[in-house]
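Shown here is one chain on its own, the form predicted on its own, set out as structure tokens.
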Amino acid sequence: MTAPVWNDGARIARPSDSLPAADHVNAVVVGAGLTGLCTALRLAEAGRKVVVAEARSVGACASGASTGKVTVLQGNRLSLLAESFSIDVAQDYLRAHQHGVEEILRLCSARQVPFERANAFTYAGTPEGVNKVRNEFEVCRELGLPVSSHDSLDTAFPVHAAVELPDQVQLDPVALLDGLVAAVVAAGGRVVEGCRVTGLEESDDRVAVETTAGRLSADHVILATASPILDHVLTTTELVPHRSYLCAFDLAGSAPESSAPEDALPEGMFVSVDSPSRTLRKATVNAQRVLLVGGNGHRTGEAISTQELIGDLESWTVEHFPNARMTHAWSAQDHHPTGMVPLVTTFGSDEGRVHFAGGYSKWGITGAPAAARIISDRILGRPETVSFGTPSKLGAMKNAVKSQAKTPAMMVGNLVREGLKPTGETTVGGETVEVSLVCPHAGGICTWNDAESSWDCPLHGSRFDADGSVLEGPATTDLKRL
């Protein structure tokens, strides 16, 4: 595995700031991904004193590993919502993501973030997916989207049916994050990397925030952490962690002097409705056009070999693009809400001081700005004009049972020993390291991710480095060293 291909591009200098220890601010935003930075920007632009506390670095998790597709055509999401709940829920979801697209374009214009226009396609790679595509077309048309239907497409990979939505957007997600950081700082906010939040204590008039860099307090805290850290109930019942994989390919072939014609790359952004899924698009990195191919998503901690999933994506790509040479391979994690729409909530009550947004089902690049609007309006006392929709309780309950029906199984390999106290053993820097595989968040048993050399918890998606150091939450502490 490598870092995302976006990390190869030129970056602006990100401001380096420190935590205002023992200070009081209007809002502490936990997590410097798209949700956190979009929320921080809205609050800072409204004159609020805002600090963004990021445990690792800006975009270290899902936001910096995104495919960079900015579109409201998201596989067959709209037809699934209409079928599972109602056309009204699908309409609300669509409007929220349309708002997200508008906000992304506004930021790109204000901060000179480059982007490209591209048509989006939902397609069936097998005959079994044709009805799903046709249903999506009908729902999109009912919702007023200017879609067109195709029985096939002129692509190197099989397409048995497709829905096309014109004039969507693709971009470099890390360049977008850079623009957001610059905008937050310009508006008076502060972004602090390497600052992990480890505790919250809410009182009537403020929230005390414990971090690895010191202590401060805030009127409000926004948990923009994919799943809410320091909460053990919500993640169990309403969010299911999933990982998916993305690879970058050079199509020039092995000979240095050869070059791939532009028409060898598919025109547009493609997402399949099949299982396993496939997502494809072009990207420009360091002035070179590359092909991005992703898919093979699974519940975190359930895959037998994550490395085999990368190999499967490579084999599929080479089958359809024989000159393809894989240059990068990485993965990202997002959460699927059991209610099928992103989760935006205030803990305790509507007047509470701790807020959370997440569960974008891998469409956070447009979902995050909409969630930021909802949370910031709530904090600022403004009318909430954006909603992801309210699924029926019965429909959400049925989907929750389906989502949670498969109990994660422990993966057994050379590095894992079974027993009352399961442990894992790896070699890190020539030293043998033994850790407890009991996740400190809620007691899940971590499994080995052989592609990324990490311990992954199948319960709520916490991930740890080979030596047990926490990579991403909801856990906030390391695996116990033995």
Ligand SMILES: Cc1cc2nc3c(=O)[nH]c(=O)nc-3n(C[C@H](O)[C@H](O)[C@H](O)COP(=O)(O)OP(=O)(O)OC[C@H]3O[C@@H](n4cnc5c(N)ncnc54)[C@H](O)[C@@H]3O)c2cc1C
Given for the second form:
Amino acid sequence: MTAPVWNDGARIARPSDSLPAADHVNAVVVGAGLTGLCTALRLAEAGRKVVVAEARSVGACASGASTGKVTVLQGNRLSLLAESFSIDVAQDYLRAHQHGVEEILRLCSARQVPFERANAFTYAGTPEGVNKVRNEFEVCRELGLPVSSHDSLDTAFPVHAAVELPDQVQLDPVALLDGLVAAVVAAGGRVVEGCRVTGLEESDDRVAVETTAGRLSADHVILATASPILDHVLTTTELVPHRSYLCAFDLAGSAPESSAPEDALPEGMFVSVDSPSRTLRKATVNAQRVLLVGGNGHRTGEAISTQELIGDLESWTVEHFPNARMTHAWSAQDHHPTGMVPLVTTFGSDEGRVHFAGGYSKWGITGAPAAARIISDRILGRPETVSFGTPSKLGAMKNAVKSQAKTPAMMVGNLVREGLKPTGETTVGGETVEVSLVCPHAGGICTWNDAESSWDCPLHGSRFDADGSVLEGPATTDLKRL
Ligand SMILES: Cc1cc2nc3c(=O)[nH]c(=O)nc-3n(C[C@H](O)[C@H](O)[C@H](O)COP(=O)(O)OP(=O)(O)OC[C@H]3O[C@@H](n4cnc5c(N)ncnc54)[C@H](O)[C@@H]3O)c2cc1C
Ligand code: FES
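Next block, the form predicted together with the ligand, ref. the form predicted on its own:
Full assembly next; the chain just shown is listed first.
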């Protein structure tokens, strides 16, 4: 595994900050991914004193590792929402993501973040996927999107049907994060890296925030942590962690003079509706055209060998693009809400001071700015004009049963059971390290992720380094070293 291809080459320096001397601010935003930074920006632009507390570094999790597709054609999501709930829910979801696209373009223009226009395609890679693609086309048309339908495409891989939506956007997600950090700082906010939030205490007039870099208090706290740290009910019942893989390929590779490998994939962003899914697009990185191929997603902690899943993506790509040479491979996760639309919630009552947004089902580049709008309007006392739709309780319940029914795999890799206490052993820097595999969040049993050398919890997606240090929440503490 490597870092995402976006991290190659020189990048602008990010301002690194510390917690403010004054211990009370209007808002503490926990997490500097897209949700956190978009929310912080809206609050700071409205004149609020805002601190973003990030446990690792800006974009360390999903936001800095995505494919960078900014589009409202999202596989067959719109038809899924229309079929599972109603066309009105699909319409609300679409409007929220259209708002997200507008916000991203506003930011790109204000902060000179480069982007390209590209057509988006949802395609069927097998005959079994054709009906899903046709349904997506019909629902997109009903919702007024200017889509066209194809029986095939001139691509190097099989396409049995496709929907095309013109004039969408693709970009480098790390350049977008850099632009957001600069905008937050310019609006008077602070972004503090290496600052993990470990505790919250809400009272009538404030929330006390405990972090690894010190304490502060705020009128409001926004958990932009992908999964809501410090809340067990929501994580357990409403969000399913889902990991998937991305690889970057040099298309020139060992191409013979006569072939034109860069033409093997027409310009565009492609997402299949089949399983295993495939997502493809070209990108410009350091002035070179590269091919991105992703897919092979699974519930976090459930793959037998994550290394094999990357090997499978590489084989699939080389089969269809014989000149492709893999240069990067990485992985990231997002959460799938059982209610099928992103979760934006205020804990306790409507007057509560702790908020959460996440669960974008891998469409958060446009979902996060929409969620940021909803939360910031709520905090600022403005009318809420954006909504992801209100799925019916029955439909959401049916989907919840389907998503949570799969029992997570409990044991793989080098897991040793000592009586009833599962432990794991790895070698870190030549030293043998033994950890308890009982997740400190709520007692799930972590499994070994061989591609990333991490311990991953199948219950709610917490991840830990080989030595047990927490990488991703909802856990806020390490695995116990033995
Ligand atoms: C492989 C992949 C490809 C994707 N491609 C696309 C795409 O092409 N288009 C699209 O629209 N979407 C895409 N997505 C989805 C998108 O990347 C995510 O929905 C979005 O980035 C989520 O942003 P976030 O800020 O909510 O979460 P994250 O980016 O996960 O950020 C959460 C942050 O919170 C921090 N944190 C956690 N716990 C604490 C704590 N206790 N204290 C302080 N900080 C904490 C973490 O370190 C992290 O930085 C993709 C997702 C994946 C996994
Ligand atoms: S993430 Fe909840 S138990 Fe591990």
